[in-house]
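For reference, the chain that follows is the form predicted on its own, supplied as structure tokens.
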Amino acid sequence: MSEGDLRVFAGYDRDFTEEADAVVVGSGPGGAIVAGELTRAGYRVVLVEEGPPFTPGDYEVDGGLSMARTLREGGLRTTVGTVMPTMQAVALGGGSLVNSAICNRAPEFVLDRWCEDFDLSDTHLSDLDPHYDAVAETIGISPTPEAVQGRRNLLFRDGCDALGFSSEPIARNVRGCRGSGECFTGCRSRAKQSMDITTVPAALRGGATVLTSARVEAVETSGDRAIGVMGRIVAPFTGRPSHRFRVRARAVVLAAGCMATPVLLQKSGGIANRSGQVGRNLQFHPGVGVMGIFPDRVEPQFGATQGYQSREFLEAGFKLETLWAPPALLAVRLPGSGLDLKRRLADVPYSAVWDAIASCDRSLGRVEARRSGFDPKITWRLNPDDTPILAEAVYRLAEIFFAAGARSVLCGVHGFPDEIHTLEEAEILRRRTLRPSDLVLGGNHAFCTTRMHGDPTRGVVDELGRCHDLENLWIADSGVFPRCPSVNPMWTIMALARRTALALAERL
């Protein structure tokens, strides 16, 4: 098969139409896996991505500038209801370009509950393990070695060990990591095995056509079949539209993410929604971050962005992990202003930041298309019954910090002291009832807006990702999760996408 074609914004000079066996919308972890598997099976694939490709020379270490270039709505997207920032990428490779490369298999107990509660039969861990294994080989998943952990990560390990909590190096899709802590702004050493340097090139080698700076605006249908997509070429960073394009295909795969996929379905006349579930059931892993200040220098900028984790409390509803972000972004979460804020920033070389992500299954929202444009209205509320999970997570992070030798901890909870110096001071987190608005939240893991369900009246897709309403329309992103996975989702997105691709290949 001949080499494929990667097209960029400067190369478009007219309206055009493409023909394919399958068109895949979105080049993130789900879409890139589908494109790669279908080309490997010998099918003609067109992969469509709204964002541009990035190379190391395009990365900006400045956090604010990087967000403005790589994230939707300039990195300023938030939910309404409970206000929480949420970041989705717009770039070749999708979220894999700017995430921390964390790879966790969904816990067995989570997948068992999915099957029991959503009429699924073949989504147990034993069913997905072969797909997890195949993905791991493709993108180089392995535990973070100690040589690139840095002190920030190893202090977390030491605190967990002192308390008897289980912890482990995080498995990540990297090869040759230097511990530069630049995952969030783009890996300049190209160690992170993001989709733009692994599965997308594999699809190109298999003959795929990859259209970047191409925004899909509608799925075209005829009767009960999807027949392709149509959209506009858009300028990088501004979104200014220019030429029109159409891709006619025997199968359409939507992998634009759990925010963009339901908007696209809604903008396409409300297709695939006989169940009424498109855009509903939105769940997040709301996260909280805690900073600890140590007596001596930690130099937190050195070491893997997120190199250590603890799954000790997964069944209690949260996962603990280390974290790093550019100081300008950390400053937004620090208390105080003026001279007080400058003093806080002076403590950064002595600090570490660790975070928790929570499984808040009672906290639901929805994604709705706006009358104009393609940025969604995202409504979500943290259920008061889920708030104690996050409060306990903050307490446990403080406990690990003090066990690791921190002299003070900044918990970031409204109505709570800015800085505490003993674990006893943190006990108020367990005694006082917190309101959702008392917590400083972030939620970048989002799910369930086109959920799978064995009952077509209660879900958008079946267990393999095929839409119940349109036989050749498939979905391969985190929207198909029936419930949050309790751990970082990328590896599970890719495992499910591989299963979807193999099922689709048998039907083409």
Second form
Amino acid sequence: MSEGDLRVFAGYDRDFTEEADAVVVGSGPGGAIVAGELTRAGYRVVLVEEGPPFTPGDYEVDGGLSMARTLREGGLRTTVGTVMPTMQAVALGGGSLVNSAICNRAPEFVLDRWCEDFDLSDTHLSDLDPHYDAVAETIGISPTPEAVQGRRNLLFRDGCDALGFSSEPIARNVRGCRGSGECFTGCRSRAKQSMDITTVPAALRGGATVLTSARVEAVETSGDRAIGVMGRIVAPFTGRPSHRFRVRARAVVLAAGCMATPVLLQKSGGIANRSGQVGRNLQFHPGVGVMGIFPDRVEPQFGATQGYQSREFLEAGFKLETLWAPPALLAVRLPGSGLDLKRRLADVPYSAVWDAIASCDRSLGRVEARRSGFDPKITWRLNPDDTPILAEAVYRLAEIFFAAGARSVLCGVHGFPDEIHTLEEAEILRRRTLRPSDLVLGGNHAFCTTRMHGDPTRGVVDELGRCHDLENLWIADSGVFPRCPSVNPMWTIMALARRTALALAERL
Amino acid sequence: MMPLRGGANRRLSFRAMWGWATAAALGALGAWGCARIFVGYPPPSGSPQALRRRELATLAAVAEALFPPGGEIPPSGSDAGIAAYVDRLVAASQPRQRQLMRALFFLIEHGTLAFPAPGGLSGLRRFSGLDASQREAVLDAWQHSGWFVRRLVFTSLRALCTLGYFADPTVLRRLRLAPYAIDTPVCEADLRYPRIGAAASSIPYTADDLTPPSDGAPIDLDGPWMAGFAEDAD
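Can you swap the form predicted on its own for the form predicted in complex with its partner chain?
Below is the entire complex, every chain and molecule, led by the chain shown above.
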């Protein structure tokens, strides 16, 4: 197979059309895996990505500027209903460029429930394990080594040990981590095995064509078949459109993400929506962060961005994990103003931040295309019945902090003391009924907007990711999850995408 | 035309007077509103990329209230160049986000009309015209409001200012949180991708430039900081 071709914004000088066996829209974990597998099977693939490729020289270590450059809507995208920031990347490699590389297999009980509740037969853990294993080999998934955990992560382990909670080093797609804690702004050590440095180059070696700065604006159809995609070349960061392009293909794979894929279907004339489920059922893993202040310096800037986790409370609805981000992004959560705020900022070197992601599958929303532009309108509400899960998660994090020796804990809950010094003070979290707006939430894992379902009247795709309505239109991103997976989703997205790619390769 | 009777004449002139008075009052209110919004702001130092002088003045006032001089981290919000940082951030943002950020600045600057600062009539002045203690009181009220939207406005504005404060190398060095110098290996991807906006022909590497990947040696906490954050970069 001859070497493929990668095109960047400066290289486009006219409108153009490409021909391919398959066009894949989106180069994040789902799309890159599909492109890689189809290329490996010998098919001619065009991978289309709206964002540019980032080189280490393009990374910004400053949190705000990095977000403005790598995330959609400059990192300021929020839901309406219950207001919550939600981040989606726009870059070659998608979210893998700026996530913390956490890899978890979906728990067995979660996949069993998916099968039971959504008429699926082959999505048990044993069905997906071969795909998980293959992905792990490709992107080097392994537990975070102790040498680069840093005190911030190890304190979490100590706290869990003291309380008898299970905990473990987080498995990540990283080779040679140095503990710089810069996962969210781009790994300057080139240790994180994001898609842009692993699967995309592999697809290029296999002959794929990769169009960057190319925004797909519609899927073209003829009868009950997709015949390709069309769109515009867009300038990096400004999104200003220029040349038009079209890709004709025998199969179309949408992997633009849980927010962009339903918008694309809606903008394409409402295709693949006989079930009425496109854009509906939106779920998140809403997250809460808690900061603990220790008596001596933690040096939290050193260590794997997210190196330790506890699955102790998974069946109770939440997972606990450690966290680091550019100091500015963590500091924005600190309470107070004036000299009081400065005092708290001075505590950052003595602090650790841990967070919880919750399985709030009663809290639903929807994604809708706006009349103009391609940014979605995202409506979502935290169901009051899910609020106690988050309150309990905050309590448990406070408990682990105090068990690890923290002198104070900042829970970040409105109507609650800014800083508490004993676990007894945290008991109020269990006694008082919180409103959703009392919590400072973040939701970066989004799911279900093109969910899989065995019944074509209740889902958009089948178990393999093929649209019920259009036989050669496939979806390979977190939108196909029928319900939130309770753990970080990247590895599962990739495992499902690999299964989709192998199924498609058989049919092409 | 029939002459108007005296009573009708009086009613008409009374109405006309009311009309004129209302128009004059609205005109005065409009003039006062325009003056409040547009007049009296100092010219910006430097050349802002996106923000107007009134927005820069609001930001400078908020920054100084959030990060006053002194305390455990010496630089103030002004020293840290928060307004200039937010200007760069707004310039790097897309139109819808710019509008949202501008709305934040406007709400804080003129929110004193609805939520005045202490101090009687002087508490109705725009935020940047208040004295330091009044600014502090206003921000405190937004921060602890029972109304979620007001808290959201405050936390959003504080987030922008905190981003700017932590972008200052002096602040980061003081806290020993500056990013470390890291030798970035050259990998296969670096042979394929040019810098953003550049042509593929500008890629500086060939296969001969490939270096071994990271060996996983933990970074040295006493090692040098990244260029631009070291003291000699000031």
